[in-house]
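The chain that follows stands alone, in the form predicted on its own, written as structure tokens.
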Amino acid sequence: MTDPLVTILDDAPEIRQILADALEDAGFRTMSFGRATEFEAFLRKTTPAVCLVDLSLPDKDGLTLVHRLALEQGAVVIIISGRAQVQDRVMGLELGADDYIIKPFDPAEVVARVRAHLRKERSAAQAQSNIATFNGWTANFDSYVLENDENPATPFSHAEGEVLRLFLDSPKRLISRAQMQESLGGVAGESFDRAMDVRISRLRTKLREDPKNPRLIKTIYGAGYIFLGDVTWV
């Protein structure tokens, strides 16, 4: 089996060093890129299992690559930037981003998000299938859609994917934030919860539901959600 790839993209050349260093003594494949524009060209032939992803880049916005990394990769994307605030962090997961770590890091704790990164993702695709039914929608957690007879392929990110499938997995069952942020990981607190609403309102969105009276997502306030789809796993 084929070592997980793991890609660095950095404009600082001793991170990148530091972080090669670090990912290939624990058995990770790495590739490193300085520029963007390197980076997103080496994506056009290979789909790494995990993006890491500085946000001060010489060439492009790090956020508007995180974005369209999370929507149309599939990969894990962790963040590792200096930028502290937590507006930055908050906007980060947003987009999409699955984790964010503030510089200046610990080597070994990078590895072990990776690490823990992909131990999920292998759980999750051993335990389950990849694709569901319900109330005429297809959600394919394989290229990363959601379609019905009405609507073209409507892509949806990694995150937003996690969300996802936690509802679909729990159909009919109130799901609390607690249970979110255990099974999804993260730092419970304010940045965690707008985090996952945000998340939320694209899944509705997407879903073509009214923001006014969802029928699949129902927010039970104070408590958590219900997702209210009959799901079949194909």
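Only the largest set of C-alpha atoms that superpose within 1.5 Å between the two forms is called the rigid core. Only a predicted model underlies this, so the values are computations on that prediction, with no experimental measurement involved. Residue numbers count along the first chain shown, from 1. What changes on going to the form predicted in complex with a further copy of the same chain:
Taking the rigid core as fixed, one finds a CA shift for F141 of 2 Å or more between the two forms. Here G161 counts as shifted, since its C-alpha moves by at least 2 Å between the two forms after the core is aligned. Once the cores line up, the CA of I15 ends up less than 2 angstroms apart between the two forms.
Form predicted on its own done, so how does the form predicted in complex with a further copy of the same chain look?
Partners and other molecules have been left off, which leaves just the chain.
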């Protein structure tokens, strides 16, 4: 996929320049416009991923433009404006803008906000994969199945998955029982300790660990556990 296109609509050339530089450094393609009419002509041919729009335009009312843009094209619309009043911001957002940034702005924040909006759009369509490999094993958190060459697909439960995920997220690091208890939603002070033991025990049998000599889930007496696999998330 090509880099997402971000358009900049502002009558001040120096602001267009600052935004364009920052966005291009961040890996976006940009198109800049000084007048709304030019911009509208461009919109007839292409739909950008994100539109940065200044409200104070010489040749057109910015708000109606924003309204149409958001409603008809479905692009992400970010208003960049010198009008800092709460009413202005609320009106801009109600009219269809997705964000409202006040001048003077920091280019880094603009880039971060553009990224955040694009990320959201994308994550709605395709969430990241949930598969990890370690020492010959493959753990699939979509189908909740463990697998390796010698062993057929072994399903694991949600509770076991919580523990496994905790290990896979911080391999080769000590995980204290207190930490684990918190991550697993156990209420402190309760007798959740034994429950944890059991979860780990069950996970170990599914990983075909030798009880006398566990290779993956190592117990540190009095401290916690360490997961020793070489983890790669696919």
